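In C-alpha cells, the next block holds one chain alone, the form predicted alone.
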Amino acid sequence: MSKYVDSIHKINNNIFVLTPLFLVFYKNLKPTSKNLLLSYLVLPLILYKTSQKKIKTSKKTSSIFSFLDSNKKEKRENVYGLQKRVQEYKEITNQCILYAIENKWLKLEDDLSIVVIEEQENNMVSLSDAFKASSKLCNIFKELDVISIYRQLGVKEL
C-alpha cells in the first residue's frame, strides 16, 4: 500500500508538471534582489485549494495585508500550516527551479533574482485554477520585500 501512496505522490507532484507555475509566477513579478526565495511560497500557496481560491480571486490592489485579514476567520486559514507545507514542498521546489534553469527557461542572477527567459504554456487542464493563481501570486507579495514577506505569512524557516 505504501508503495503506492508514494507512486501517486510521485505523479502528482512531477517536476515537469510543475515547473511552468514557477515561469508563469516570476513573469508577473516585479523583478528585485533575492526574489528566488519566493519560490518556496508557489507551490505551498497556490496547490493548497484555500489559499489558492483567494489568491486566483485577488486584484491588482490587493496586497498581503487583504490576503490575510486576522478579523476574518476564513482569511487566516489561508496560512494555516504553511510552515509545515513550505517545508513538505521544499525539495520540489529546488528540483522545478534547476529544471528550468537548466532549460533555460529561467536565469538566476548574481542578486539572486530569476528572469524568465522563456516561457512555457499551460499543458495541464487540471492545473488551469494553480497556474491563475501562480500568475496572481504577485498581486499578494508586491511593494514588500522578502523579508517581510515572510514574515506576514508566519514562515520563520526554509
Second form
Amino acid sequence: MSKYVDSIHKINNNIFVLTPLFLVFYKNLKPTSKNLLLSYLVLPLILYKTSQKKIKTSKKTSSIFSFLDSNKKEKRENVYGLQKRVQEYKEITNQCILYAIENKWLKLEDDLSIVVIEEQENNMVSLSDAFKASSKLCNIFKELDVISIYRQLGVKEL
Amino acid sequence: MEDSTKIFLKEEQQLPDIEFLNKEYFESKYFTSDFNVNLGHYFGLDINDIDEDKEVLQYTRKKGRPSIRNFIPYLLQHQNLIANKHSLFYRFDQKERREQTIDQFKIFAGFVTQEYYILKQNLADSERKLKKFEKEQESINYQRDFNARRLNILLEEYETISGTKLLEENATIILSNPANYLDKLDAKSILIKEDSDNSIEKLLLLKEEYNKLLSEKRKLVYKYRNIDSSTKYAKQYKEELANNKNTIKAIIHSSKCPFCNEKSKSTMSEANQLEEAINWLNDELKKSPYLLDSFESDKNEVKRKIAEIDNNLKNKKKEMETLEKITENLAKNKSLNEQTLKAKLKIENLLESLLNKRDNSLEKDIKEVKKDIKGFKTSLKSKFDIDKKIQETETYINNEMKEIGKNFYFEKSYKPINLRFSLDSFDLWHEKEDGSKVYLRSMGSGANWLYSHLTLFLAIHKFFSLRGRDSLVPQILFLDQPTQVYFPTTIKDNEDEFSAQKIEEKKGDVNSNLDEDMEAVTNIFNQFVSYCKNTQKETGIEPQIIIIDHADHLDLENEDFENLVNGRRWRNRGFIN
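The form predicted together with the partner chain is what I need now, so please give it after the form predicted alone.
Full assembly next; the chain just shown is listed first.
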C-alpha cells in the first residue's frame, strides 16, 4: 500500500511535470534582479488549493495586498502553513530550476534574474489549474522586490 | 457664640432699623443648626429627596437636598467673574456644585415638585423589575427550547420503534399544554406496524450524516495543522531574533543530473550562485522583525468549529446506538411492544415533570410592570413634561438674549450678536450665521465677555420674573464693578470723587478714547434701567439690580442717576464702620 501511495506521489510530484509551471511563471513575470529566489514560492502557493483558487481568479489590478489583507480573515487563509510548504517544496524547486537550465529552457543571468528561452506545455490534466494560476502569479508579485514579497507573505526563512 | 455651627434666624413682621441692631438682639433661642433648610422653606423650597433612582445609591452618594446655596450662581457676579472668559457662574469650577446647580434648575424654575422625584423613583424601580422578569423569561424560554428538543428526540424514538406516530402535533404545541396531551396519551393504546422498515432507513440516513460530518472535520483538522505550523514558525522566528543568533544554515547542495543521478558539472556554478542567493535572502529577511498578524485567533476559531463537529458526531453516534439497540433487544427477546411502551413512558415522564414546573404568573407580572411603567411615564409627561418645558425655556432665554444683546456695544465682528445658552450644560456661545459656534473663551476682548455675562443674566432673570410666584429664585442680581473693563481695577481710585479723566491719566494711555469709554459705561446703566422697566411691564415684577462701582455722576437717559444711588456713596467708609 505504501509503495502504491509513493508511486502515485512520484507521478504527480516530479520535476518533469512540475518544471513547466516555472517556465510559465517566469514568462509572465517582469524581470527583476534576484527573481530566481521567487521560484521557491511558486509551488507552495499554486499547489495549495486555497491560494491557488485566489491566484487563478486574480486580475491585472490585483496585488499582494488584495491577496493578503490583514483586515479580512478569509484572506489570511491563503498563507496558512505557507512557511512549512516552502520548506517542503524547496528541494524539488531546486531540481526543477536546474533541470530547466540544463535543458536550456531557462537562462540564469549574472544578477540572478531568470530569462525564459523556451516554453513547455503542460501535459498533466490534474495540473491545469495550477498551470493557470502559475501564469497569473505575476499579478500578485507585481514589480515588488524579492524581500518585500517574502516579508508580506510572512515567509521568514528559506 | 459658643456653638459655631448654629446660625441666627428670626422672623420679623416688620424690618427693624438696622442702626439699632445690637448684641442683645441676637438671643440664643433664635440660633438654629438647621439654618439652610429653614431658610429654604421661606423661599418655597420643600423638596427634600431628589434622587431619581434609589437603587443607584448603592454605588453613589445620595444626592444632597436642593439648597438655597445653589441660588447664588444666579444672583451673584463678583469682581473676578463678571468679565471672565472661562467661567460664567459663581463657583462653577467645583464640579459638584456645577452639576447640582444645573440639575436643580428645574426645581428653582418651579417646573417640578416632590411628586416628580417620587414618580421618577417608581419608574426606575419598575424598569428594573421589568428587566429582572425579562431575564427570567429568557431562561424559561431556553428551558422550553431544551425540552422541545428532548421531546422531539423521544417522539422520533417512539416512531422508529413502532413505525407509527404517537402524536400528530409537533413538540412546541405539545409543550404549550402538557396536561392536555398527558390525558390524550392515557387514552391512546400502543400501535405497532410490524412491517415498517422505518428504523433501517433512519439508521442509514444517520450513517450518511455521520460520514459527512467526519469529512468536514478532516478538512478542518487539515486547516488547523496548517495554521499551527505557521504559528510555530512565527514563534520560533521570534525566539531566534531574541537570541540574536545570526547563524546561517549552510546547505550543501550538490547538483546531480536528475536523469542519471550523476554529479552534473555544468550546473555546478548555477548551484553555487543559488546557494549564495538563498543566504543573502535569509540574511535580509532576518534584518527586519516584520511579522504577519498572529494566526492564534484563527487557530482558536477552527478549534472551536472542530469541537462543535465533535459534539455533533457524538450525538449522531448516540442516536445510531439507540437504533441499533432496538435490533439488539429484539434479539434478546424483548418484544417491540415492550420497547414501544418504554418509549411512551419516557415521553409521559417528561410531560409530567413539566406539569409541576409550569409558571404562568411571569407573563402576568411582566404585563403588570409594563402597565406601571407606562402609567408613570404618562403622569410624568402630563404633569411635568420637563423636556418640553426646558426646551421652551431655552428658546425664551435665547430670544431674550437676542433682544437685550442688541443694545450692548459688542465688537463689530460679533454683530449682530446671537448668543445661545444651553440648560443642559450651562454653556454660552455665539452662533454665527453659518451655524458654527464661538464659545465665550474664544471670543476675545473684555468688553465682549462683560456684555455676554450681562446679557445672559438679564435674560435669565427675566425668565424667573416671567415664572412669577412659581420661581424660587428671587429676582435680585448683584454686580460687582461691571465697568472694570473700561476703568481697570488695577488703577487705584482713591480720590474723593469719581473722575474718569483722572483715571485715564493714571492709565498713561496716549491714545485714550475717554469719550467712547464714558459713553459705553453710560449705556450699560441705561440698559439696566430700561431692562427693569420693560420687565415690570411684561411680567409684573421689577427685578432688583444691585451694583457697586466706581463710576459716578452718569448722565442717564430716562432716570436720574442720583435717584438710583440714593445717597449710598461709600467712598470714605467701608461696609462696617
